[in-house]
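Presented as structure tokens, the chain that follows is alone, the form predicted alone.
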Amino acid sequence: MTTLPDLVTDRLRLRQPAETDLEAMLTVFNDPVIAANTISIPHPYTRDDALGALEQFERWRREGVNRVFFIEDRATGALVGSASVEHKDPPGRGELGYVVGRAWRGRGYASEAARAIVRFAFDSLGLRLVTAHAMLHNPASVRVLEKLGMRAVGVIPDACRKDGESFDAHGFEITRDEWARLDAAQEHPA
């Protein structure tokens, strides 16, 4: 059985979720703001929700359809949130997702983690296109995607469904070639 590699950034370690994260998950993900801005995290977020999520993450990893990483602060070892890339049809496409807990917002952790996930999607998974959605009421997520250099593709009607309700969302995407140019420019500024 393959495991997820650790993705290490300046301040973060993105790693495979583990059952030992259960209590930290209850603290980080039991947040009405997170619930309002995601399609898969309810509020309140219960122990059963956390256990179900851990089982789902493992199943997705085994099936190769979605890689969910937990974001850990390297300095403290604290669970900060999660980030993922989900395979989409047609093949070669993936969708980026990320969540950062209330105590760690405003520090650039979402951007740092999302950058690591996009790099992983292109370099390790061989994807050709990474997309992302940000709900219309979530300007902070839009800023993260813009900082990554993702291209806005407009508002996508009914892009997200939660609790039987549809939500429009801002759509973003970046191709492997676009990412390579941006990544090279950041590593070797003119």
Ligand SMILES: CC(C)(COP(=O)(O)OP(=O)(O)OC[C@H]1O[C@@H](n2cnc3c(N)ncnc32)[C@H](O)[C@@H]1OP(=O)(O)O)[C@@H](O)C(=O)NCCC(=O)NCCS
The other form holds:
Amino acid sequence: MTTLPDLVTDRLRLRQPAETDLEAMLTVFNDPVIAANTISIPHPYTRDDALGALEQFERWRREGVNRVFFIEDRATGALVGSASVEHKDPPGRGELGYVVGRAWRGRGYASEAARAIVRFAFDSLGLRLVTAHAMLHNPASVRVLEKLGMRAVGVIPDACRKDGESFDAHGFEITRDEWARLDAAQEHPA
Ligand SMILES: CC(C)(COP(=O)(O)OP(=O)(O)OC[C@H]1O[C@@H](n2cnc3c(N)ncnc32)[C@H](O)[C@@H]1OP(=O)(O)O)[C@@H](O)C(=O)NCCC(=O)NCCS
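Switch from the form predicted alone to the form predicted together with the named molecule and print that structure.
Entire complex below, previous chain first.
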């Protein structure tokens, strides 16, 4: 896969990040709440952080280890956040991630974007299991994962490391078969 495809949903377009996103990144990702709930986005979020992130996303994409999409609001073209699937060992597994900027929260955007990423992970990347972790102090992210239909697997000790410190996290997962059943039920409700 050379470039990322566009993933289009009702209200959003998930697309490859670009250098032209730099200014918008400085607003969307410069947020202590994002820094507190993710492992690699610092606060304050500087121009160098944004430039470094764009280079890293590109490197990850070329290596096929992590696909990071930017989320765009289709109605305005505004950058609203990011969503990703990182490949994990063993092969066939991916880890879901998402961030929505403060101004755009509470509209169901994270859930809509995450659903598109899970579909991409199973249908385009051929993965068999998608996992996700939400820090214990992040009920909004837990809710996103519940709404997606992912299965809670309990609290995972030392699930994430940030700045040399380990954090427990709520673990979630969904298999390709579980997703296919959910998808079929949503398309053909009883
Ligand atoms: C978590 C995050 C992505 C959610 O984005 P969003 O676009 O607002 O998410 P959605 O609107 O799709 O869903 C959020 C759900 O959480 C609920 N919620 C929000 N704050 C909550 C809280 N403090 N306690 C419980 N539920 C909460 C919302 O009501 C909504 O559920 P509902 O649709 O049943 O009402 C966003 O807050 C964010 O980017 N946070 C910082 C980064 C982060 O945490 N990323 C995830 C790392 S695992």
